[in-house]
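Single chain ahead, by itself, as structure tokens, in the form predicted on its own.
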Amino acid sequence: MSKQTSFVDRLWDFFCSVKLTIVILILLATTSIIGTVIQQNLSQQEYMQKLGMSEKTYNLFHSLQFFDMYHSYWFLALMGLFAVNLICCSIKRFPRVWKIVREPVLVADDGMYRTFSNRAEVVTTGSLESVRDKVSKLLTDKFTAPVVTEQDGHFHLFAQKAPYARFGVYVTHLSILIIFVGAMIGNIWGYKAFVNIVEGTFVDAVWGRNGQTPIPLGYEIYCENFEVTFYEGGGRPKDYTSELVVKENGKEVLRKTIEVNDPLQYKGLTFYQASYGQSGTPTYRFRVQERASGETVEVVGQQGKHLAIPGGASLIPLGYASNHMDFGPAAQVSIDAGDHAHGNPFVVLQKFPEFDDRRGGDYIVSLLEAEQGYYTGLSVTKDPGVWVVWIGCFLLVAGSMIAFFMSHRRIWVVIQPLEEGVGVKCGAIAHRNQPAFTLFFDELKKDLNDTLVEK
């Protein structure tokens, strides 16, 4: 008649089974694909736009999480579940392997010894004693030295090396958990968001990801400088950096110039540089010159002014690009002549003051100078559970180096009274890396026959 089980005892064993880990694992790379392929964390606008789909789509991946996917109610309870079934599979087989390191077994039986791959059995003579010593002396300096027991008129060896080596799983597994607990330290206290802050201005809140509530900081945080590099010979931006100050209660406590990758950190908050932009209308400095009276004057002034210059006509910029068509920095111009009605646009370039020239207008145009305002991109990072991440990390690599590059290995040996002589039967195994143990052994066992048997 068959044992019947309970219902606590199928729940336990489901969630020790090793099977479960496979489909969650399997399940959790499969799900972690949609993060890869699917932007998380933009605005409906911008999924419609880049995605291509339509209202009704966007409602539905919208329900299942599909946008923050990283913190949906299912992505989490797969880790949930994870963490459970981790925890069980350890307590399971912890009490064994905390027996085999603690409690070994002394004396091998000869159905232990039938089980071994590792095997060497050698005749000799001399007394127990004598030979106990010989060996004794042997495993002391090939391998460590052993734990002698006497039983029955025999002498039983055993030494082992690296037996905690049997918990660097375990350091792996609560690493995982570690690392676990820190992921949702962060998800449940802890939040990302963004701030632009035009050069020259401050900010003393930051904006979560909806964009809708702003996050106060109790300080305020200045970009008092901002600088663009450009590759040459072309608009893509080469570096950016901002200069940023910190302060509270109206003194500056840090000051730090950031780029990529190189934050500011304060109180909790890593401040990333992550873009910029223009900001405002650019101001300009120019030369002009009348062509029929030689006159010549520097105007400085916004877009869209009216700049006076010789003869009761206005120079007015009306646009600025950083690298027009390869030639560097360019402005766009007109000249009122004075009855309020623009003239035709032209370009003047910065790095060819002269170009101008070959215009042939009543007025020839260099641009000198023109300071465009910028305001920098920050994303904004608070994670109070960093720090239990990174000891989490620590603990997967010193676990795993354990589990991978150590090995419990344990030799046992008898000295036995024969008819003619004394028997010496050595066993030994390894619980990982098999080959290499094999070769240690068969070593070893050259030796005791050269130490035990006379030539």
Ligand code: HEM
Contents of the next structure:
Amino acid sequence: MSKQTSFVDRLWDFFCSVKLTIVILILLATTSIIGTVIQQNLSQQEYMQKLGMSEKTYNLFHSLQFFDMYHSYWFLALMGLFAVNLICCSIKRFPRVWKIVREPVLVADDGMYRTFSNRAEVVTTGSLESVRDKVSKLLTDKFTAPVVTEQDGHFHLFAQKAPYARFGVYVTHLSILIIFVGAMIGNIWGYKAFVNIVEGTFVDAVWGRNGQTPIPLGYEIYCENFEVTFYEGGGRPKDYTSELVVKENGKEVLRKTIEVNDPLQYKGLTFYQASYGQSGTPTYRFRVQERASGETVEVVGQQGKHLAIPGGASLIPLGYASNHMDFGPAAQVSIDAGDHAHGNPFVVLQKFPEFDDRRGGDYIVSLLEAEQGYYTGLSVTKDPGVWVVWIGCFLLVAGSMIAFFMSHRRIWVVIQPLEEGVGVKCGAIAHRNQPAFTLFFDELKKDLNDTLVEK
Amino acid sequence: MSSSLLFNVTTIAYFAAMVTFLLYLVSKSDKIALGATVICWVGFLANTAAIGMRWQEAYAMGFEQAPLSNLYESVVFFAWSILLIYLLFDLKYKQRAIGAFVMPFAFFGMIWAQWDLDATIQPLVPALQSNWLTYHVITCFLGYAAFAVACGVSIMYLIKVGKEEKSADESPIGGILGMFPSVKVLDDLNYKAIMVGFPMLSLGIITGAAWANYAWGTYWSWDPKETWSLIVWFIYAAFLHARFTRGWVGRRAAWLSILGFAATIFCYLGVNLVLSGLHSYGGA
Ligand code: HEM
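Alongside the form predicted on its own that was just displayed, please also present the structure of the form predicted together with the named molecule.
Then the entire complex follows, led off by the chain already shown.
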């Protein structure tokens, strides 16, 4: 054999070895710890200032790709090796298993009988055919119907159960490769993005994770309404929801109120409720009474605008607090008496509409309503590989259940004429859970004796 | 009756069962072993009823959530899972001495929850309001519980096999160790428990991924909790392959099982209690 083939052989054996599998599994387990101890994907400044890392440590870790280790070349290489190992092993072993299942050995020779750990031998009387029928019936009753082969004047019986259990391992291993493929599809053809939509407005593009380039959608998403509710006492948000409408060419095609754990899906993209925030300036409604004339008006307008009130003056809303000194919603306003100069700012409380009377100004201002605008923060993902991943996960569970809990059980029997009487030899193996099978076989042995040996 | 009263009953029963199993090892009386098993069942039923009542109590407060929402609830559910797996193994294999090495996990869990953890019922934040939470927690904990049983059995194995090798002659060991199942049975039970736990853990990881995907759009983001559950999965996968194909049984399998359970406990508790501390050391 040339040197070259032997090198290839050794490489092949290396990739096929289960020792390699175990080493890889242990390496994956230990190296994965790194990324759980060192926070991932922070900036250099954060590592050095917040985490107090020296520049030397930072540079070392950076060159080892510890700051994004699950996407580092060495970790991906380890995963790749894992996949190659799995593929090589399956290629090497699968044909043999396929053969065991598809072309079972129907006739066991003496050498095989010697290796079985479950064995029985009985000597009986009668014709070969009658013994064959009795054994055949017993196997059919207690196990499963056997295949009978006649060879050299002997009858050979073979019965097997759950041969497919052999494939459980391969399904499991294949499932892991399928999950890898699904993850790669997602990485190559999918993306993650985000978008903020101010209540009452729409977007037609989302922003990639780098936040620089917009990704056009080809349709528009409106946020018609956003609501947030809180648990009583304390500010734990109970729920926040956005009413989204998808419009294509100006026509509404889909409407859904999304919340955390209940996203909107459209054309391969999924929109998740991720965050929210206050947006723009609130809109106010005031009741203003001119003290001198008693004339009362209601005005509506946005922050910073001059709202006309009696006497040629105007009211200017300056700011909003959702809970001013525990008195509830409040607005800060000032009054321009007509000379284009802002008067002193003062605060009015929504819950106490008569309160401003006591200020003693020319006008009595009551805040009736203020509506703070919100934007809804959506994270957007496209992952065409996710279904592949789920198929892989399903096969992983199904395959490992079969591999662990199903057992390929085989029984061989030979019936042969002896110098005196008929000899029956029986051997059996199970590829898993041998103790339970041995219990079963001991029962069968008893039944065999009861059937064949006259008391 | 309230759930907290029933949780007290549970804790006392688990303690009593633990002590009774130890008494069994000393006295070798089958009646005492039966008594210990009955106490386990009583504790398990109390544990079940307590979790059920807590569920109702949360609903009565207006929180529509399964009782799996904070550390206290998860620890008492962990104790419940350990009992479930242990009792199933007891029904099937009837090796009573194992109780002495498994019940401490359930008892210490309960006593820790009762003494140290905040038992108030709190509402779930929106991110956790999902049925996936329930499926995810149940599958993970059944896995963890099977690994706890495997760990208890492995400790027994190591104690017994150490003694066996010291007593050079072939005479069977007497005394308390004589009450342990044979090392062969212990080794087999270790493997059987892991065989139950491994698919459960796989399902736990998968339901977690499905939930993450549904709620946030990524099924895997390598956060410390996810990563640690994968580490645990790798360790037990290595255990199974070492056993299937390289014949790693006995002592090495027992140590690997104990290591696996240590990693499991770290995944369950350490990630929240230790790593979050690590992460916050520079924070404001
Ligand atoms: C859920 C995960 C897994 C399960 C349940 C599983 C199950 C099994 C089983 C039952 C065997 C024994 C086959 C036999 O004795 O006939 C086996 C063998 C093997 N496994 Fe896995 N496995 C899993 C994951 C992996 C992974 C991630 C690898 C990674 C490379 C791997 C590589 C191997 C190799 C190389 C063999 C030996 C080949 C063979 O005997 O056919 N397995 N596995």
